[in-house]
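To begin, one chain is listed below as structure tokens, in the form predicted on its own.
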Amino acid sequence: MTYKAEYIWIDGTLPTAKLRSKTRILADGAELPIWGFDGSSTNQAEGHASDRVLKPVSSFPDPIRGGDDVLVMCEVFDIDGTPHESNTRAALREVAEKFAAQESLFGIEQEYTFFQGSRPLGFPEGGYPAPQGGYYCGVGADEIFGRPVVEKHLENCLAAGLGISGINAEVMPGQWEFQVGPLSPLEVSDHLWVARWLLYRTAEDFGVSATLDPKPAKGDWNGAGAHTNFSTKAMREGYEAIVEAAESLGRDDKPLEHIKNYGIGVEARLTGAHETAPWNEYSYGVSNRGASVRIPWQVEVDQKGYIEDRRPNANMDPYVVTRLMVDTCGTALEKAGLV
């Protein structure tokens, strides 16, 4: 008997990376086994010298073949076993173990519009629909498109194990946001690039497309974030953390560093209207949608919690992103003796 194991990369396409997968027959029992691909063909190595390396990092039950087979998060390696350039999971690694006692913890906001055709679905051929209000978390098919595929979407990770904790309708039509988390740096982003691989693959099945696009639509409607929540065991233990965190966030050339690795096209999306702040300013405040950092009203009444970095764009690299906030509030709770 066998099995079959769905093995997933990230490639490397600039600005943004892609998703890509593969299918291997294993024997029933047997191990994942270490991979390889041609490099040359997902922009991760020249025709001359094209083999890659795939090595499972986690795996998932797989919620559309079903049965025994399985869905394996890789990381990217050259064959001399040297992380890949692409493979930024390597990177945050290391920071997470380096921070490993501040015992980090995230939820990633993940919002997502789909399309049919060149267009959003619920755009009218030819014109626009009726302006944004209704449409977030609302109900109804004259306000709500592709709700069928969310649904599904939604059944398929929880089928995989993945730590989604919730779904909800956006504000332009066919736009839509599942969360993941609260989880470790690497088991979010582990989670958010496999949920972000079956919403692919859902979509498929009903002929639509989705787009992390951060500005699908121009002009008055909002774009996609990925709005992303931390905290630290500090900062659930006291206020005087979570200050700090969101003051380190702004510090220095911390804003600038971490704007250019939150997704390319944040200038679009950070404009300072639609809920946001402005990309090239920061700020932070309680129960501020328009600040860059939100301190729900909740976290200040209570004393602790966490904070929401509202800057991260839809298309962002959550290897990347948890990997900043991590060393950029881990460095300094420690110099601050908050940890």
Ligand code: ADP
The other form holds:
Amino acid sequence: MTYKAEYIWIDGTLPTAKLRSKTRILADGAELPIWGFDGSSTNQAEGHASDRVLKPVSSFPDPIRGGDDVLVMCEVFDIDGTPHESNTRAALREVAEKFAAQESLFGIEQEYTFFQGSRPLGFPEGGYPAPQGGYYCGVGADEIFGRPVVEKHLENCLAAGLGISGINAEVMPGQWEFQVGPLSPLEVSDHLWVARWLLYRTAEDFGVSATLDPKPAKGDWNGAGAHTNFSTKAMREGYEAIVEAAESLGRDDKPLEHIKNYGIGVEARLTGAHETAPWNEYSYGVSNRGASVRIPWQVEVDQKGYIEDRRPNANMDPYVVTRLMVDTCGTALEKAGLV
Ligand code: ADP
Ligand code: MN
Ligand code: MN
Ligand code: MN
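Could you give the coordinates for the form predicted together with the named molecule, as opposed to the form predicted on its own above?
Below is the entire complex, every chain and molecule, led by the chain shown above.
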């Protein structure tokens, strides 16, 4: 007998990478082997030397196929064993290892938008829906578009054993959010990429597509972000570390370094309107959804907990964003003796 393994990887498409996957049939009980693919079809190689290597790094029960079948998250390597330049997970491995003693945790809020044809799901043909106001966490067929897809995606994530922690309808018709975490940097990132794959795959069966486009509709509509909630052991135990982490993200050249790596089109989303702070002015504050970084009110009450970086775009790469946050905050906390 056999089982099916769906090998999933991140390609080399610029400016925003795409997910790719293909199926391998394996003998029952066989371990997941290293595999390969044609990098010239994924913007990861030239045609004359096109072989690239897939190395399994985590696997999950496949909720679509069921049985013993699995989803396999992979890293991409060149044939000489060096991580391919599109392999952003390799750099996160090193930083996560370096700061492992700080026990970083992340919870990521993934916003996204369903499309049918060229319009967001729920946008009327040749016009616009009623303005923002009633859609966020709404109920009823006049406000909610795509709920069956969202419910199926949630079930699939749970059946796959992903650390999904919630869902909600967002401020624009057809726009939704799911949250992954809190988990370690590598886990939250692997789980988020697989949850994204499951989102596209689940929606496929309903004849709709999902996009992580940070500005899916022009005009007076919120963009789509990926608020990244972060804590270390010291932050979960005391407020001094919370403030130091929030401060560290605003020091020297850090704001720009982070913004540049928070997803293509981040300047178009972080305008200062629509619950965002301007991309070129770093700020943090308690309860402030108009700041770059928010300290939730409960965290101030408890004097411990986590911070929320509200800047990352929906289309960000979690391997990159979590690496930068662990590095920037981790270095500062170490220097301040808050570990
Ligand atoms: P919002 O009010 O911003 O919409 P959400 O409830 O959507 O907040 O998301 C909050 C996220 O914060 C969740 O993913 C949750 O897992 C995460 N979170 C909670 N506690 C921690 C923590 N100590 N460290 C990191 N993330 C956390
Ligand atoms: Mn949220
Ligand atoms: Mn949201
Ligand atoms: Mn949030």
